[in-house]
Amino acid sequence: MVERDWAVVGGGMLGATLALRLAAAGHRVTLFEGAPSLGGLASAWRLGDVVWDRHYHVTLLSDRHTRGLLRELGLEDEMRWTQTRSGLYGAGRLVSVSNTLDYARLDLLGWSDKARLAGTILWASRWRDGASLEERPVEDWLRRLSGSRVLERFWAPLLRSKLGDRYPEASAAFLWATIQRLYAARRSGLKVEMFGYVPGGYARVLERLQQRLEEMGVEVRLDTPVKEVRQVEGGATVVSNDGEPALFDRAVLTLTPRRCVAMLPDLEPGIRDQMAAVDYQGIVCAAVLLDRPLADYYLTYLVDEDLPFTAIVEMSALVDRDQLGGHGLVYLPCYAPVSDPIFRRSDDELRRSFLDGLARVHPEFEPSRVRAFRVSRVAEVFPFPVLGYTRKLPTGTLGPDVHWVSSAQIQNGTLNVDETVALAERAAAALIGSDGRESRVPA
C-alpha cells in the first residue's frame, strides 16, 4: 500500500472515526471540521450549568460498533448500563409500555388488534432481508401485517411523529432497521431494555476521540469550514475558510448530499441531480433542564396528535443524577423538514408552545420548575426513506481522487451512532482495500 496525505471533509462521529480508520491504516490524514469541536450531531453543549448532549443519544447492549469505539478509546469499562421504561401517550392517557404485560393491558386497542402488534413486531425482528422491502410501501405493509386499525390507531401516529404527513410514502424497510434496532436491544424473558451511556456523555467521548486521532499524527482542523473541493491533475484541491488551496492525494466529504454538491464546482450534472434529490428531515429539539427528574420513562410515545413534539425523552430516567448535577433533563424533539414553519418560530414562542405541551402529558408539571431551556436547529438529520431508495443513490466515487461517505448511505437502518460507526468501518475498508480508486460503501 502507497502511503497517501487523504483530506477529510466533516467532523462528525463519521467522518472522526473514518480519519482514525485511515491513520491507522499508516496514511497521513487532515481533517477539517467547521464548527469549534468535534462531533456534528453528537456534540455537547452547555445547559444551565450542566454540559451534556445536545441531542439525545445511547447506546444499546447491540452496538458492537459503537461498544467497540468506546473499547479502543478505553472507556467501555466505565459505561453505566440500565434498565428503561418506556411509556405511551394517547387519548389524554399516559401509560407504561415497558414489557409484555404493559402491551397485554393496552386499552388503545382490542385483543385481536394487539395479538396482531405483537405478530409484527415479532416477524420484523426475525425477518433479515431489509432489502427486499425496500419496493414496499410501508402503509400496505403494516396493513397486510398488524391490520387497519392497528395501523390507524397505532403504527400511522408514530410514523407520523418522524415523517410528517409524508410517511405514506416510505417504505416498510424504515420501521424494520427501527424495529431490528430497538428488539436487539432487549433481554430474554419479558424483554427488558437495557440501555447505557459513557459518564460525563458524549462530550467525554469526543475529548478522548480527539486526543486519540491527534496521537496517531491526524491534523484536526476545527473552526475551518469548506468551500470547496475540486479534482486536479493527480489528486485534489480543499479550499477551506484561509482561502488557501491545499492539495491532498484524496480528499472524502462526509457531509449530507446537498452540503456536497455546494462544495463540487466540477460535480457531473447527472450525479449532482441524483444527490440534490435526496431529501432529507430536520429536527426541532428543545432540551429542557428541570429542578428533578419528571418521570420515570426514558423514552414516551406520543400516539395523540396536537402535540407540539414528537416523542419525549427523559434523559434522567436513564442517566444518574450525579451526571446531570441531580436535575432532571427531558429533550422534546419535533421532526420537520426544513421548510415546515417551525423552524422558523422562535426560542420564546417554541418554549411556551412546548411546555404546554409537557403539561398535558404531565399534569402535574409546573414551568417554575424549569432552569434552563436550549433549542438546537438541524435542517438536515437523516433522509426520508422514499421507495427504492438504495438504487437511487449515486455511487461514493465523485472523481478519481474525491469520495463521498454520508449518513445517506445508511441503507435500510436508522440513523444513530451505531450506525454511522459502522458506515466509517465499511467505507474506510473500501477506501483502502482500493487504494480510494473505488469508495461504494457495502450495505
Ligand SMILES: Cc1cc2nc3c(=O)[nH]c(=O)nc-3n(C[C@H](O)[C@H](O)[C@H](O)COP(=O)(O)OP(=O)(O)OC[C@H]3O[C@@H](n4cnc5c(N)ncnc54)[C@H](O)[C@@H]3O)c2cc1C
Contents of the next structure:
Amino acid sequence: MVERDWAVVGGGMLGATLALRLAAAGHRVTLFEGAPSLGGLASAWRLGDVVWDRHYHVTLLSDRHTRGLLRELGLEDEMRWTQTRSGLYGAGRLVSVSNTLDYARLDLLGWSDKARLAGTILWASRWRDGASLEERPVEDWLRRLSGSRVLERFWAPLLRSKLGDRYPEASAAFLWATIQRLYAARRSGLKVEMFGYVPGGYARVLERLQQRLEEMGVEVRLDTPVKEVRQVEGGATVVSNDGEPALFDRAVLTLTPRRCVAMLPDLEPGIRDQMAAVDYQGIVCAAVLLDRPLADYYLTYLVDEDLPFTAIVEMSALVDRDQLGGHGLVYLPCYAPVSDPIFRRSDDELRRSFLDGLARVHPEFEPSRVRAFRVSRVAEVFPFPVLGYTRKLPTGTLGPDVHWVSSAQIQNGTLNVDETVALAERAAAALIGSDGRESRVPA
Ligand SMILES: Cc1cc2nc3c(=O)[nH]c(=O)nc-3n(C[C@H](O)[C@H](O)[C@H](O)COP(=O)(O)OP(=O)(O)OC[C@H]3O[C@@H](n4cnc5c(N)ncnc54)[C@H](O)[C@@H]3O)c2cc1C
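For the form predicted together with the named molecule instead of the form predicted alone, what are the coordinates?
Then the entire complex follows, led off by the chain already shown.
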C-alpha cells in the first residue's frame, strides 16, 4: 500500500470514524471541522449547569457498529443500559404504550384495528427487502396493510411528526427502516431491546474519540471551515478559512450534498443538479432543564397535531440522576424543512409556545420549574425519503481524487450513529481497497 495524504472534511461521527479508519490503515490524515469541537449533530453543549448532548442520543443494544467503536475507545464496559417506557398523547390524554398490555388497553383503536396494526409491525419487522419498498408510497402501503382508520388515527400523525405535511410523498421504505431498527434486537437474538448511554454522554465519547485520533497521528483541525475543494493535477486542494490551498493526495467530503455542492466549483453540472436536488428535513429542537424529572417516559408520541413540537423526549427517564445533577432534561423537537416559519421564530417565542404545549400534555407542569432553555436549529438533518430515493442519488465521481461520503448515502435505513459508523467503515474499506480511486460506497 502507498501511504497517502488524505483530507477529511467534516468532523461529525462520519468524518471522525472515517479519519480513524484511514489512519489505522497507515495513511496520513488531516480532519477539518468547522465548529470548535467534533461531533456535529452528536455534539454536546452546556445547558444551565449541565453538559449533555445538544440533541437527544441513545445507543441501542443492537447497535453493533457504535458499540464496536465505543469498545475501541475503552468506553463500552461503562455503558449503562435500561428498558425505558413510552407514552402516547392523543385526544387530550397521556397513556403508557410501553408493552403489549398497554397497547391492548389503547382506546384510540378498536380490537380489529389493533390486530391490523400488530400485523403491520410484524410483517415489516420480518420483510427483508427494503429496496423494493422505495417505489411504494407509504400511504398506499399502510392503507393496504393496516386499513384506512389505523392509517388516519395512528400512522399519519406519527409520519407527520417526522416528515411534516409532505409525508404522503414519502416511500414505504422510510417506515419499514424505522420498524426494522426497533426490532433489530430480536433479530440479532437478543430477547429485548434496551437503550444505553455512556456516562458523561457524547461529550465524553467525543473527547475520547479526538484523543484516539490524535494518538493515531490524525491532525484534527477544529474551527477550520473548508471553503473550497478542487481536483488538480496529482491530487486535491483544500482551501479553509486559514489561508492558502493545501495539496492532498485525496480528499473526502462527509457533508450533506448541498454543502458539498457549495464548495466544489468544478463539479460536473449533471452531478451538481442531482446533489442539489437531495432535499433535507431540518429540526428546531429545544432542550429544557427542569428542577427535577418530569415523568417516566423516555419517548412520548404525540397524535394530537396542534402541539408546537412533534414528540417529547425525556433524557432523565433514561439517564441516572447523578448524570444530570438531579435535574430533569427534556427535549422538544420539531422536524421541519428549513423554509418552515418555525426556523424564524425567536428563542423567546419558542419558549412560550413550547412550555405551553408541555403543560397541555403534563397539566401538573409549572414553567417556574425551568432552570434553563436552549434551542438548536439545524437546516439539514436527514434526507426526505422520496419515492425512488436511491435511484435518484448521484453515482458519478466528484473527481478522481475527490470523494463524497454522506448521510445521504444511507439507503433504506434511518439516520443514527450506528448507520453512520457502518457507512464510514464501508467507505473506508472501499477507499483503502481502491487506493482512493473508487468513490462509490457499497450500500
Ligand atoms: C434530534 C436528533 C436526535 C438523534 N438521536 C439519535 C439517537 O438517539 N441515536 C443515534 O444513534 N443517532 C441519533 N441521531 C443521529 C446522529 O446524530 C447522526 O446519525 C450523526 O451524528 C450524523 O453524523 P454525520 O457526521 O453524518 O453528520 P454531522 O453530525 O452533521 O457532521 C457534519 C460535520 O461537518 C461539519 N462541517 C459542516 N460544514 C463544514 C465545512 N465547510 N468545513 C468543515 N466542517 C464542516 C459540521 O460542523 C459537522 O461537525 C440524532 C440526530 C438528531 C438531529
